[in-house]
Structure formats: structure tokens, C-alpha cells
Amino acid sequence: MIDLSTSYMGLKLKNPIIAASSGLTDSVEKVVNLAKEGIGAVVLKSLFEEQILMEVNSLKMNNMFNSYTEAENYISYYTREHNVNEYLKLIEESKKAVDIPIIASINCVSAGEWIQFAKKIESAGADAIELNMFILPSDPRMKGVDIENIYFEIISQLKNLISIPIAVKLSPYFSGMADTMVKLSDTGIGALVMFNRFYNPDIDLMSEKLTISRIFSVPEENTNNLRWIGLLSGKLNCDISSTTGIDSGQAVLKNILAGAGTVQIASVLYKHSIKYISEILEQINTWMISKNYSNINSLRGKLSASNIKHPVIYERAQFMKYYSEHN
């Protein structure tokens, strides 16, 4: 019998597949349904830093419609309709309803008052917190090291406040990628989640307006994950979880072979429904049986840069060989 059980930040998972933070994880009913379909853990839909700050500064919020901009009015309305206390309730009720790890998610860009709210998340019963952080390096006056220090400051303050594991979900936009990832792993966090996927701009030529590009990820986007997970596997002092472009059991296996311990999925479940989880698990089982593997953990990092004869494949960035063979 194939053993798919694994651990993530010290949490026991029956398999390495985690439902990523999304609209698929924003209610107890949806969490229950995901658990029934066999998901290993759930990351609840993100609570935004702005929402927490609005709740903290409730007196200002009461006057929002009279004294702030239209955008800020929208945030105020959203916060009123989705009170942060409802998030705590979601954690509490999800923990009672299922026997899989429940991971809270905070979308943040700064260290500040919102961090105190993490204590309430811990008290509500969350097994861990995932920090979804992205500070776009778009300000030419801001040095890369200054941006990176914000990440470290947030982690440091949070580590001093809570005892549950912390995962940090990051983008690949760092000037010294490997160095930054190693240093982040040395802060005592439980995991690095690679990588964030963002709404990207597009241009509609007919209307000549700025629009949003495709919402769901595609398999091709996962290749960047394989590169960095393969390069960093065995060099980090924390777990690795891979997300973006994972659409099948085969993709799950590739990421684990590169060095990830778990994977997070969302787009594929939107496309095929949550019932596709069982098919992904079956694909994994079928491949492992065909290769005489009995334990999913025996695959982890087998094809990482540290464990293969020609690790330069991970670092090769040019197409010379490809084009020389296809001329």
C-alpha cells in the first residue's frame, strides 16, 4: 500500500496536497467538502492587512464615508461586510468540522498594528499562519535590501508574538534569490511557499484599455518553481511548498522530486472541481506503484541539484543547445 502521508511545518498530513488560499477555502462548508475529497490540508482565504487595520482603527472607519477617497470607502465597506471576527469564526468552526490542518492566511506588505491580530488567529485554533507577502520593487528610490528588510521585520515581530508555525509565501522577484531564501529560512519560519501568483496587466487593443490577464495558472508557469526548488532543496532550514501551475498528479510528483515537501493547488480545482483531488491522488499512486515506490517522502529531492550528476541543467538560462538541435 502506498504511503502518501508527510509532514509540513511539523503538522501531520495524510498526503502532500494542500488547498491554496482562494475562494475555494472561504467557508466551513467548502473546507469540509475539500476534506471529504481527500485534501491533505487547507489554507484559508487570505485576510488582508487593510481589513485588520480598519478593524483596529474602528473610530476612523466610522467616519470613512465622509472623509476618505472612493477607494478607501470601498475598503471600509468590504471590511464592514467581512468583519475580521468572521475570520476567527471561520478558523474555529473549520477546526471543529475537519481533522486536517487548518492554516490561516494573511496578505501583508508591512509590519505594524495588524501583527497583534495574529495572537487572535492562534487563539482561534489555527494550526499555522501563511504570510502572503509581495512588495513590488517598482520604486526606483528604494534599494533591494530595504525591501528585503521589510520581510525580515514582519517575520521577526510575528515570531516574537506567536508559537504556531509560520509559512512565508513569496514571489521570485529578489535580486539575490538564493541568498534571500536561505536567510529567510534561518529566521525560524516553518516553510517557504514558492511562488506567489499575481493578477498581471494586459491591454485590450479594441477598447485601448488596461485589463487583467488570465486569472488561472497554466502548467508552463510551474517550470520556474522546479528551477528554484531544485536549486534550493537541501540548503534551506525550513520546508518547501510549491504552488502555481500544478494541474495533475504528475506535476505534484515533479515538484516533490525537485525537493518540495508539499504542493498547493487552486486553479486546477476551479477548472475541474474539487472532485479532481481524488484523480490527482490516483495518478500519484499509479506512478509510484509503477516505479516500486512505497513512500512519498522517499521521492523528496531525489532530482534536486544536490542529488544529480549535472546540476547545471537547473542553472542553464540560455537556449544555445536547444537551438543548435533545432535548426
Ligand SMILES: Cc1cc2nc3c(=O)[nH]c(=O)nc-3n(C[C@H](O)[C@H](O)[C@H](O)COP(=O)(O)O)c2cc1C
Contents of the next structure:
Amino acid sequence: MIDLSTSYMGLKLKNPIIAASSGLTDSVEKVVNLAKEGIGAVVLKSLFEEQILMEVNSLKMNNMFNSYTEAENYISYYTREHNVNEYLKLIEESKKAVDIPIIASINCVSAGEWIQFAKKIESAGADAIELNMFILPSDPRMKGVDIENIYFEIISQLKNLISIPIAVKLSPYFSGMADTMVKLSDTGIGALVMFNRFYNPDIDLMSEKLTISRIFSVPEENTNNLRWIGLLSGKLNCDISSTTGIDSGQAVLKNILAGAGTVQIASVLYKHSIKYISEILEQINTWMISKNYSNINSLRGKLSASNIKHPVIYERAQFMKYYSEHN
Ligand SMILES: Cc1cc2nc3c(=O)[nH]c(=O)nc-3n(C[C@H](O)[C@H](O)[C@H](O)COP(=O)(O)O)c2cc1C
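Could you please show the structure of the form predicted in complex with the named molecule, as a counterpart to the form predicted alone just displayed?
What follows is the entire complex, opening with the chain shown before.
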């Protein structure tokens, strides 16, 4: 009997596969269906700071109200409450409908007013909160350390307000990656989610216009996760959840062997439907049986840099050997 159960930020999961925050997790019905297909936990679609601001602005632009300050204040209040209330309802109803952990998600770029929402999210029954934080370091006048301080400030304010576990979902764009990840893990968060994937720009040569590149990931994108999870596993004071490019049971196993405790998937479920969850679980089971493993936790970090004799491949980034063999 294969035991896939694990713990994530102290929450009990029947297996390490989490539905990543996306359009696949934005309604109670979808959460129920994911649970029926055997998912270990769900991260709900993010509540975006941006989304709230956009609604406020579009109402103003539609001239639904004159721009009296009082009316503007009302609109701001209404749209904020409306969004939040919908979201709180989603949490409450999802919690009632399924018995797997429900993780709320907030997209944030500053330590602003939204932090108060987190209290309501906790009261609505969310098992944890995932912070989807991305501050594009594109302003040449802003120092790296100042950007990083925003992350620490958000976490510190949130930690003072709520007591459910906090996961921090990050981009791979940190110059001092190991240092920053270790310091973040020392803030008392429950997990680092490595790494979020973003809409990236592309250029359409026919129309000579800027467009959006692939919305869904490809498996090759996961190799960057293997590097950083492999290097950092055993050095962080929190759990690691891996996301981006995980498209099969084999990919789940690789991330766990590198040191992740759980994985978060979205693209593969968009591509194959949520029915694919059972296939991923089956692939994990089959491999574990063939290798005589009975417990998924015994694999965690087995091939991390700290646990192998020659971790040089994790560090090797240049192609010296490749050039010598492929000329
Ligand atoms: C359509 C779509 C919507 C997404 N929405 C969110 C979101 O609201 N919040 C978030 O943190 N991540 C969001 N993501 C990112 C996913 O949660 C996930 O981390 C990322 O897609 C990498 O996993 P994958 O390679 O399995 O797709 C979204 C991804 C997709 C494809």
C-alpha cells in the first residue's frame, strides 16, 4: 500500500498535488470537482489588488456617478466589499463542500490596505493564505534591497494580523536568490512556492505588434525549479511547494526528490482536464511500486544538493562540457 499523504504548512494532505491558483479554482463547483478527482488541496483564484482598483476606475469612467468625493468613497467601499464578500463566500462554501485544505490567495505588490482583508479571509475559514507577490524590478532607480524590503514588510504586517499559515509565492527574479529565500523562510512563513509564472511579452512579426507569449507552461520550464529547490532544500525554515511546468507523475516525483514537499499544477489541468489528476497519481504509484517505496515522504529531498555526493550539476550553469562534446 503506497502512502502519498503528506503535510504542508502543518495541514494534512492526502497527496502532495495541489491545484494551483487559476481559473480552475474560482468557484465552489470547480473546487468540489477537483476534490472528487483526488486533488490534495486547492489554492483559490487570487484576489487581486489590481482587480479591485480596476473596478473602481471603470465605474468612474462609465460616469455612473459624478465625481463627488463622497460618491467616489462609496464606490471604492462598495467595489472592495463586493469583491471581498464574493471571495469570502467562495472560501466559506468551499470549506463546507469539501474536506481538503482550502488555501486563499492574494495578489499583492504593497503593504497597503488589502492586509486588513486577510483577517476576513482567516475568519471565513481558509486553512492558509498564499501571497502571490511580484514586484517587477524594472525601475532602474530602485535598489534590489528596497524591493526585497517590500516583501518582508508585507509578511511582517500579515504575520501580526493572522495566525493561519502563510505561503509566499515568488518569482525567480532575485539576484541573491539563496540569501533572500533563507531570510524569507526565517520570517515564520509556512512555505515558499517556487516559482510563479507570468504572462510574458512576445512580438508578432506579421502585425509588428506586441503580444502575449504562451499562457500555459511547457515541461522544460520546470528545470529551473529543480535547480533552486535542489540547492535550497534542507536550508530553509519552511516547506517548499514547487510550481511551473509540472505535467506528469514523473515530474511530481522529480520535484519531490529535489526537495519539494508538494507541487502546484495548473497548465496540465487546462490542457488535459482535471480528469488527469488520477492519471498523475497512478503514475506516481506505479513508479513508487517499481522502486519499492511505500511512503512519499521518504523521497523528499533525497536528491537535494545536501543529500548527494556530487551536487555539482545543480551549480553548473555554463556549457563547458557540452561545448567540448558538441562542436
Ligand atoms: C490561466 C491561469 C490563471 C492563473 N491565475 C493565477 C492567479 O490568480 N494567482 C496566482 O498566484 N497564480 C495564477 N496562475 C499561476 C498558476 O497558479 C501556476 O503557479 C503557474 O501557472 C505555473 O504552474 P503550471 O506550469 O502548472 O501552469 C495562473 C495560471 C494560469 C495558467
